[in-house]
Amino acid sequence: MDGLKAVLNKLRDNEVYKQWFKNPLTYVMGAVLLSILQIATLAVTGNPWGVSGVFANWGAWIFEALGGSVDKWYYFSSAGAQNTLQQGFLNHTGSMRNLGIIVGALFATLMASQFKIKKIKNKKQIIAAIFGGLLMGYGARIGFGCNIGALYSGISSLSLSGWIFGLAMFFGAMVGSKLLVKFFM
């Protein structure tokens, strides 16, 4: 046990560890890395980076695993959607990317010693989280993308809709922040 503590203490003093895992990246570095990863994603998969559409597939796979069928649902009625569902979870590049994002975020949080379980202050926080999550998920599906697909991928592919989404998201965040402070804090 003492050997492990010595290794961890030595790691905490390492400058490379501090630079890449402990200290946050600059906004410029984050933007450059996101841009490089967007280009790599487009080159490898042939599709721009998207996150929320994959969750619809996850829901369909879970529903089908429980005995349901989504074959008649409009969202999954196209040949492409049916092909994606037939190929399965492990053969879906978007699912692997989303899993990588989740595992990578956990890894980064653990490496930076920032993992915390926070106490829920009151029932209003639970209601706000559930309501906000449902609104975000619904908005992402009717808008054909979350902030990644609609904003980041939209702007990087020179789509006017990405800029409109960004403007609407800015004003929506302002209104949402005011409501959050007024009713839930």
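Between two forms, the rigid core is the largest collection of C-alphas that superpose within 1.5 Å. Positions refer to the first chain, counted from 1. As the structure is a computational prediction, the values presented were derived from the model and not from experiment. What changes on going to the form predicted in complex with its partner chain:
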Given for the second form:
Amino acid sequence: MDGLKAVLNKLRDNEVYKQWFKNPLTYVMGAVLLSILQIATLAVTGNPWGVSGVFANWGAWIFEALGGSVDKWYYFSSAGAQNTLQQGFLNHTGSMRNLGIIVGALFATLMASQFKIKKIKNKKQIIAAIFGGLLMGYGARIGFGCNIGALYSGISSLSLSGWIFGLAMFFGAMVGSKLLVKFFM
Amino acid sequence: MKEVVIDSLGEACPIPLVKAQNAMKEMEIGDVLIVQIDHSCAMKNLPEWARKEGHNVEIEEVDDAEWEVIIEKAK
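Now show me the form predicted in complex with its partner chain; what you just gave was the form predicted alone.
After this comes the whole thing, all chains and molecules, with the earlier chain placed first.
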């Protein structure tokens, strides 16, 4: 055990380890990697990168597992949406990609030795998280996309809708910042 | 010389940064501000802002995913 500890302590100060696992990537490096990977996603799956739409499917699968049915829901009424739901979780590329993001983020934070379950500081955080999460989730669905599917993938596909989404999000973020300063400072 | 500590553990960006900015306004030259954070992006934006303002900054990793950003008011 002591031997392992010594090895790990030595690793902690290793320059290569620090560069690859400890220090965050630069913003430019992150942007370049995102661009390359979203092109790969589009080329391999035939669909642009999206994140939040997948969660609607997860919700539908959970609802169905509990005995519910979404056949009559407008959002899932198209043949394509029904087909995706019937194919199931394991055959859904978006679900696998989201799982990859979650597992990858966990891996990265463990490798950097920065995993921590953060404490909830006050009730305001709970209320803001629930209220904000509901607003974001609802908004992303009626907007047919979130900041990834509608904004990022929209703009990178040279679609005007991405820019309009971005403009609306900018004003939304301004209101959000004001609320943040008002309630959390 | 005064020392001010802000407990920002459990608070997400940009709350630690704005709290630090407000605290610095009340401080004198030579005073030291210690911001305790556990949100890794504050480790980037806090020192970036403080250095741009011309203050002396040091970052200490005190535990797994816990840091202290130490800022000495220089002007």
